[in-house]
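So this first bit is one chain, no partners, the form predicted on its own, shown in structure tokens.
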Amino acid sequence: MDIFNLIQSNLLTPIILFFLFGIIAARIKSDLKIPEAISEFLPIYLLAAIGLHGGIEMRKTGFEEMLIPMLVAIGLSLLFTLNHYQILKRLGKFNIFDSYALASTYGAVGAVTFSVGLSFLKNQGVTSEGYLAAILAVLEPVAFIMAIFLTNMAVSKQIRSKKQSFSKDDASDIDIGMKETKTKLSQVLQESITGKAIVILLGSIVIGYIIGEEGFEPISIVFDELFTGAIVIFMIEMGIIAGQRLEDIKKVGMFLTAFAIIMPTFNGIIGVLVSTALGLSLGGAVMFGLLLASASFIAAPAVLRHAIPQANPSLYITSALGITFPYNIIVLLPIMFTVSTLVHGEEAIDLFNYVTKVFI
């Protein structure tokens, strides 16, 4: 199947039909919502499912089995993270704030398209390994932590430039200000893993891995069965969220509408290349790509509003969830799952151990 016809068969499946149901709710002025206690409860559903059968997995597994996948998800992320504050910097012409705002919304991670991702590789058929749910709750606040510090460094960099020019009680304000600027690392860190997201999935995890197989049994109809229906009725919120967005996108400007679309996709096939190299299953390396071009549009606004107050939220907030969200799940996950299925070829792993032999 080539990437057109997947893409076409991905439209056609419930979970992208009802995000796009949500869309044309939201274009025609319906008053459709999801209620409010049910659009707070199915995020925490999803990551439990997922740190359910992360855990699980786990503890098949073992640690040593995700440690270099886990070391160079983080190195990839960091990375990434550098190279996007480059590029929206000099190239984008951003301040400095929101260029690492929007460096770090490209570095995290999204849970809703971890989700999506595996329901794609459920219809395709194919499984990943279940440990990258421990990698995905790693990823999430390392983005944020390093925009945060790097930040600070700038901002404490440009106070100091600027006390120079201002008298000894000016000078000791800010040096106040600095303190409370430098403070904020702290806080972000704190707020990032004590975030409920973060600690539905660790605690999850932890649960999977204790209980087991067995254990899982007698709740399987609820965290495995009803996996993609709680999925389908969260698309329609997201849905209604992007559609109500989509008169932003054009407040975000040309080359940021294609920096969401251009760097996941480069993010995303890279992710697919290296893993595979790692030795990670064909659904592993699309779901490690997945996890390396989601941007975060939940954890990332939560933190940022206070970890980078002067960034312009629409900015990093419409770019994730309007353009990369949809663009992630209709056309990069077809895109990656193609390049995962060419690479995990028999000539392509040929061709690789190859290499291997002649460089190694």
Given for the second form:
Amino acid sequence: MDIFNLIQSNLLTPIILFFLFGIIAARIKSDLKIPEAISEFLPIYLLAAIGLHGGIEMRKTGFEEMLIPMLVAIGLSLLFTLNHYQILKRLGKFNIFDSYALASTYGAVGAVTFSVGLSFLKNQGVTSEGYLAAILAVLEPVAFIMAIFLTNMAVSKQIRSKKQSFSKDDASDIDIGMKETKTKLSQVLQESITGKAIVILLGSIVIGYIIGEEGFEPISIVFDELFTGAIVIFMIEMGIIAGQRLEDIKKVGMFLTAFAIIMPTFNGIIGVLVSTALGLSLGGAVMFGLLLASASFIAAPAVLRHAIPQANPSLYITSALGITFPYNIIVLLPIMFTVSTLVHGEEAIDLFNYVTKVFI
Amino acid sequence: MDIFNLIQSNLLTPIILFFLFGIIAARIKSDLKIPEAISEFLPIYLLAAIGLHGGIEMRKTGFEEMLIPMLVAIGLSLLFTLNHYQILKRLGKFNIFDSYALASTYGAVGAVTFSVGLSFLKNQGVTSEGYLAAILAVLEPVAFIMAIFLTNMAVSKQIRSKKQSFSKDDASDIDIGMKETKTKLSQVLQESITGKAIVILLGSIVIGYIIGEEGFEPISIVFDELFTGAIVIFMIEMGIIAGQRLEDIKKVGMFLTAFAIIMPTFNGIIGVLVSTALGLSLGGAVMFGLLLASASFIAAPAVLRHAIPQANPSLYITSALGITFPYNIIVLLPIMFTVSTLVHGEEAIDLFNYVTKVFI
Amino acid sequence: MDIFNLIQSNLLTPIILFFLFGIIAARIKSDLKIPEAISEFLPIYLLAAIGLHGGIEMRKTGFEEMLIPMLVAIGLSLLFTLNHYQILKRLGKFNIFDSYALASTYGAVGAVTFSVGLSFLKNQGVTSEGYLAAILAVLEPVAFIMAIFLTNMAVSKQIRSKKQSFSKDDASDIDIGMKETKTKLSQVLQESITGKAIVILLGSIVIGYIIGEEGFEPISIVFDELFTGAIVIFMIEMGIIAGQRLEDIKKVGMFLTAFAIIMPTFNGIIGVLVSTALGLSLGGAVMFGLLLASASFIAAPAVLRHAIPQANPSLYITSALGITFPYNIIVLLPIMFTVSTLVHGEEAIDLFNYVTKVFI
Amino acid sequence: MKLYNVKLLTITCEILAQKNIIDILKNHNITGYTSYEVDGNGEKGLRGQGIQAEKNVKVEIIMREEKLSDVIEDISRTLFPDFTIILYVSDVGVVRTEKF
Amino acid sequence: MKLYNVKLLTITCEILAQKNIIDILKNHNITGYTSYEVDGNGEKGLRGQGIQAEKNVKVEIIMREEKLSDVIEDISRTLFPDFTIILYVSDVGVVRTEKF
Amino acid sequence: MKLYNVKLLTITCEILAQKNIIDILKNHNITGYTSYEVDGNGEKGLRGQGIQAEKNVKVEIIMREEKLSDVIEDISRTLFPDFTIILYVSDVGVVRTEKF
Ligand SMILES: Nc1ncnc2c1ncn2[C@@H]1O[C@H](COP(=O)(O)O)[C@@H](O)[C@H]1O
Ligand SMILES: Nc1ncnc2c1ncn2[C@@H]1O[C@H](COP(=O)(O)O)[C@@H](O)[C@H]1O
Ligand SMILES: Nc1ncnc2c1ncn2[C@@H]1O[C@H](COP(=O)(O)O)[C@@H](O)[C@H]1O
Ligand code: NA
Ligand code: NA
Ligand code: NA
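Let's compare: the form predicted on its own is above, so bring in the form predicted in complex with a further copy of the same chain.
Let us now look at the entire complex, which starts with that chain.
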């Protein structure tokens, strides 16, 4: 079958192989590691490269056509986050803090996953819309902000109901709770937006837009030609970290393990279909799906540890990095590519019917 | 007007844009930063690339013709340092330590500025004399050594006059003062010459000279083709550091701010004119001017903190990095390019008249 | 003479020149250094590049023909290690610990030396068998394991004889000694095999084998074209470290200094001749010789410090890095190349006679 | 040289708690501190490798005895439940008390 | 806030001895420690530059007084002869003794 | 295990003053020290980010009580006016006094 061929040929690319190699290196307890300075620098470099590329493409195509896909992506991301929460809280019996933390980790996006996706498409000889980099930037904080808002709401509510059972007249305390929530939210909002990932991504998009193809030329060797090699190096480290966490997966439990595979698949395929319906190209639909399928594992701990300190970071880091990330880049990417190829073979109008038939 | 077009087109190159981006990232308090190992390595890499390139060029042209420009550069650098001192001490009312420290910071040269200058010329499709890299190396310590010598002289003199007012017969103490000065000077001299910037620069010039174009071929991708991309990455960090210092500019005061802009302009244009008179090419004259215009902000603190510890490092770092550096690469570089284009349009003999007319 | 021309032209390549430059920089006490993160990353990168290249070549040629050369290499390595030990213990009067540590340092291989060898061949326009990378990986731990085994045997024997002079009936203590030896051996074996050098090398060979020429294409700029430039940067650091150790050479003594030059020459030339007899190509024979000639100075301290803590690390690090490494890459490499050229000019059958005539 | 007795509070914690600690210090009008990244082992297992967020940091604060108890209490109350934190106090002598 | 007296053992050693030290600690049922790389100078000259293996590391262990003497004795006996090691002990106060 | 009382002098200063401190130690025949880079905050603001020259370093010296006072006095006199420096002294116990 086509999908299995694709998965297999994807599996045998340097990016995936070096990731698996990293996992093995960690499992056999090798002392191999990429020095911290390098593995801190690589995501910055990758995001700069993604941003520049996206900006240059957007200069060619204009950015009016970006608006609808971006709004839809934001909407879906919020919807999915709420959906995750319900599933985790009700079915998974996680406490409210872990539920919101996990819900937003999976609602948010993963920049490394995005890089791997771009390389995957390059390998398939397929391009994608430049403005997806901008959607990546915007989507980063969206899920976090909602989760944090809702967590704080929930906490305030708990406090309020507790208070009410004691006395009826200290609304002021609730006000204080509300105010604290606001402070925390604005803090998190600021931290998210000034977070290095978003800043370098947005900055590079703007600079790419300004300089265009021609201005990019003298730096294209660094920010274009070295791109795949740089991902390969980064994947060694990602593999090592994932490998070190494999033991923690037991602690994560069956439910979350299943969640970490099923949820991205669902979100990702919805993403492919919706974006195809919106008119995105074959490759664009795959990247759009990947945005929704991916979980955040670099930004998430930095944001959530401050915003929802009560949540157990081991849960969201391990499931996102140890399960979802490998699944996404090895298995789901080829699946979404196949789905996208399938739906891009038909007429746009038929597609919509097709979607409605299958999912509703 | 031509100059404004040039400034604008310079402003829109990746190097300048990423520098400005770094400033903004620092201002919005983003946690973006280039890991220390990378930002310590990049200047070494840049200097190695500059040196190799310079050495290869010098192999082609011989280095007899380097002598006069180098001596003139040294002479001008010393002259300018003295001039800076007078202005800072008399008009700026800075104390003797800050005056000498600032005077030599602006008398010395900036290797990063030089790198940006080379990229700027590349962008304009203009070349420059290879031996300018050698002048860069030689000019590094010159201004420091003089400033330190004069500072120590001044301190000894103060001590001596103080002593003389007490008693007449302890010339030995003065001798000790003089001896200390000598020790300090020889120490600083050694520290300057063995400083990493000079060592890698001189070493690379020699190696470039030995290997020539052909020997360079296997490493040209690293030391030539990656050059502009590497500057771009370094400029992000430079921007961040400059951005973090913007607040300190208030403490620097109006006088020093003006000095940090007017002085380089004056020095730089003199440099362009004099070097044109000496027969340097259009691009060479720009680089010669840039050498004189630039202030040292990487080497300066390392040397001056030991040599003139009484001086306030915040003054010389902030003005050199926060004001002069951006001004030089954004505004002054295009100005000097325009001036150089102008004077290179005329006959050499006419130029000399022109210079004398304008400045004397 | 041809050899001297070759040495001279080798001396004037960027790799060697930057190594010498590093030595000088260290001698004049410059503060130049390559940041640790970079100099820790570079060997990983170099080994990945070597491994990928080797794996791709092996895919082309199959790996049946690798078996004999590998077994011969292992045999020679063990033989040489024993030989080193006898020379060091008997002639050099080193104690048993230092003797075994030094013997295995010179029996083991140096990955950096191997990288320089590959660049040297590239410069000469000569290729080598891809499977040599695999021999490099296998040879890494062989000498260490034997030396450690023998050291522990010797220590147990000492303990046993000591015990026997006291009482006759505590064989249990000897058993404990034997058991400890086994534990230590299996520990060292595991540490060696999971050591980062071997892991990245073997992993990259396998990945190179899987992806082949075509899969390598998107990352060839990073893992092939940047290779020589990366070595150059690493050689600066190697030079600095070697330069810092020059003072220690005095402590190393005349005997060890001579050993550090004569032994590699002997081992290396034997290696060239034997591998030529086995049918390796001109370049392959040089690399085979280099494997046997090279001493380990990155892996050695990490392994030996735990395995034979009684040995003085200064001895084996200084002689391997400060004497043998420069000698190997500057002098011995051209010598072996000349020898290999010589013996590859004759018929294979004649060669064997030639070898027997010269050495027996 | 006369040495004055003050307290040195040392806090080893996960790096993401550093901000919280500095905020608490600020609430007690303490701005001076020294910090550096460290590795470590404890109940939460080996820390300091892999992703930035999972590292430990040590924060050292020289302060007068008066403030010590309040600061420790604040840290214990607000951070002990959710963060990986270890702290200890030692006696040190300083030359210039006006700095603290 | 009540502080309980415990001991802080600080060991500065060559980085390749760190594993041995941690093994010794484990033998005494001590798993908690904090470590970080340092430079230094001593009889063996300047350390901390150049190749990884030649660096120093500091290992800090908070422990109860009972175990201190045995741990130090073990380290002295097995590691002092072959490795570059310096160690010292100080008194510190902690809030939660159950952690150590 | 018998522990002997010695002093631990800890100096936190701007990295460019490290050389001066080591020179002063040498003048008092002290060559042993341990050092590492740190970040910090104080009157001069946040330090440790950006250019190398602007970083802090900690220098730790174990020494006998006899020398302590002179060393501190020398550092105070020659470096306090021009450099960012903080120092403190603590009591530690060591096994081998002959090392210091
Ligand atoms: N006994 C100890 N001595 C020194 N540091 C410790 C000790 N126990 C824990 N730590 C440090 O505190 C961190 C968190 O400890 P824990 O919460 O037990 O995982 C560890 O990663 C160590 O850096
Ligand atoms: N007096 C001292 N104070 C602090 N640290 C020291 C002292 N002496 C030695 N060290 C540290 O211990 C390491 C080994 O010392 P040594 O065995 O004397 O070479 C040095 O590199 C320093 O890091
Ligand atoms: N109270 C304190 N506790 C610990 N370290 C401090 C304290 N005050 C200052 N420092 C350190 O000393 C450096 C210089 O302090 P200052 O001169 O106040 O800027 C700071 O960057 C900190 O690393
Ligand atoms: Na998502
Ligand atoms: Na200048
Ligand atoms: Na060998």
